[in-house]
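Form predicted on its own, single chain, as structure tokens, below.
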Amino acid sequence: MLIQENIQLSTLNSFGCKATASYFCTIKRKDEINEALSWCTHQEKPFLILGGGSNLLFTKDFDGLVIKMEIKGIQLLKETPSDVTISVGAGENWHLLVKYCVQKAWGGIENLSLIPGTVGAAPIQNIGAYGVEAKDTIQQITAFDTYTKQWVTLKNDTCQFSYRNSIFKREKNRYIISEVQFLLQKQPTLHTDYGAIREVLHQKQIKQASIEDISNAIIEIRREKLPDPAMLGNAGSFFKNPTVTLETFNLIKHDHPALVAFPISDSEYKIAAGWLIEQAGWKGKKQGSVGCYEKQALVIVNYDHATGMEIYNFSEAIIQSVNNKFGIQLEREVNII
């Protein structure tokens, strides 16, 4: 394992923000994780696990060891007439995994097509889109517990999955994920009612959709409304959709009949953060080199070499504006470094 010094991270984060790692290494095997952590302990330096860099914002340099996760591999563990169990290395590209499974006609993650990042990052954030979340197919996770210095296996029900959250996010830096095990279906229940999926299928005159049809529709939708990070720096959805009480929902609905929200229980509603941001006047707005994407208010974009702190300050202004207008405190989905 080679440890490099003073490595520029601008090409390793989807915002394209400049930041320097005092130390940097790439992990391709499980045993290198313990080696890297031992180095950090000896040098008394913090560490940061880096996957695809698509869900973080560097606001400063990192004075420690950035560990780039590149453990690869897709292994078929079990197959029955109805399902398959696969184990996937944490360094695999998420969308390439989805494509692989779609080609095999293994269903369960097709609605998560074109989400950037790595497989190891998926359970941390419990990535989700179009009515599906990563937790729906994850069986178990292999990770190194930095507290006990042991390898552990966490079953789905011990991962504390919730909306854009998990034990891996709550107990930051405790678990370093090396592989994720998925249970996928050969005859899955297709989720076509969320978002614009049904509309796209109708336009293409597809009446009996396949897993591939769903994936292609979602790729089309995402490409239409979300900017390509290779062309315009961004981290996808910057904010979480806030949950409010029924009382708050009714108050906002009274003043704003076009409110975009959906019930999650008898007493709670989830409100579309993009709608709140747009109503507060931010959609398409630009300040210096930072802006709110014109096609999707949830996305903050780096137009021209903005610093991470400029992007952070822009997000803070959005949070304050929405809070002033609606009394709702938006929460960032992106991790701030």
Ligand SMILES: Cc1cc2nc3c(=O)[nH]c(=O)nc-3n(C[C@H](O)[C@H](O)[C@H](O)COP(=O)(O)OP(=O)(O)OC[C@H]3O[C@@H](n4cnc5c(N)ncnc54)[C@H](O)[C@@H]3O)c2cc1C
Given for the second form:
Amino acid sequence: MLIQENIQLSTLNSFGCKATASYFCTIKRKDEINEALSWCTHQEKPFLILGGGSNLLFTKDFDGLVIKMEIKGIQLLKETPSDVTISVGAGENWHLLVKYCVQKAWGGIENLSLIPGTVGAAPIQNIGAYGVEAKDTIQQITAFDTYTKQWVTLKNDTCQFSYRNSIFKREKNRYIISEVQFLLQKQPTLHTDYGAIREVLHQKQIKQASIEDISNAIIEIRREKLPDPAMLGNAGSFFKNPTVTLETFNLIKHDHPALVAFPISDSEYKIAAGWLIEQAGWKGKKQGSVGCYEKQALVIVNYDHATGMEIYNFSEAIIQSVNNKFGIQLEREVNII
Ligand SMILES: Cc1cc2nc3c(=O)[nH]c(=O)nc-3n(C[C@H](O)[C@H](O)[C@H](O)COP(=O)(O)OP(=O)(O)OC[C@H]3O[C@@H](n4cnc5c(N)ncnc54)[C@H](O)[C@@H]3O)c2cc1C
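Other form of same protein, the form predicted in complex with the named molecule, not the form predicted on its own:
In what comes next, the whole complex appears, and the chain from above leads the way.
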């Protein structure tokens, strides 16, 4: 395993922000993880696992070892008349995995089409879109536990999956994921209720949608709504949708009847963070090289060589302003480094 020094990370994060890693290596095999961690222990340096860099913001250089995850491979472990179990290397590209499964007509992750990044990062924030989350198909995860220094298998119910959260995010830097096992269905229940999926299928006059139709519809909707990081630096949704009590929901609804929110229990509502940001006047707003995307207020974009710190400060201003207007503290979805 080669350890390089002073590596520029601007092409390795979807915001395109400049940051230097003091040390950098790529991991193609499981045993190289142990090797990289031993190096960090000897050198007394921290480590950072890097997938596709599409959910993090570098606000400074990283004085430690950046470990780029490149473990590949898709393995069919089991096939029955109704389902398949596959094991996928953490360094596989997420969208290519979705395409692979769609081609095989294995259902379950088609609604997560076109999400950038790697398979190993999918469980970290339990990626979700269009009514589906990664947790719905993840069976188990193989990871190196840096606390106990042992390889472990975490079954779905021990991963503490919830909205954009998991044990991997809560216990930051504890687990390094090498493989994810998925259970996919041959006759899946298709999720068409969310967003504009039905509308697109209707426009295309598709009455009996296949897995591929759903995937294509979602790709079309996402291309229309979200900026392509290759053209305009961004990390998707910058903030999480906040959860509020029924009382807070009623108070805001009273003053703003157009509030976009949905109930998640008898006493709690989830509010669309994009709506809050838009109401606070940020949608389409630009400050220097940073801006709030004009088609989706949840997305912060890097128009032209913005630094990570400029983007961070812009997000801080949004948080303050939403708090002043609604008394709601937005939480960042993006990992700040
Ligand atoms: C245009 C765009 C659209 C997006 N849309 C969505 C969406 O619809 N839904 C959604 O949920 N997200 C979305 N995202 C966010 C992002 O794509 C996902 O969070 C994705 O899973 C990040 O993968 P990554 O490999 O790029 O992770 P990175 O950004 O490289 O890493 C993210 C975090 O995971 C850790 N990590 C990465 N790999 C491992 C590993 N193998 N083991 C342990 N820790 C690891 C990193 O240290 C870091 O803390 C979007 C991003 C963009 C740019």
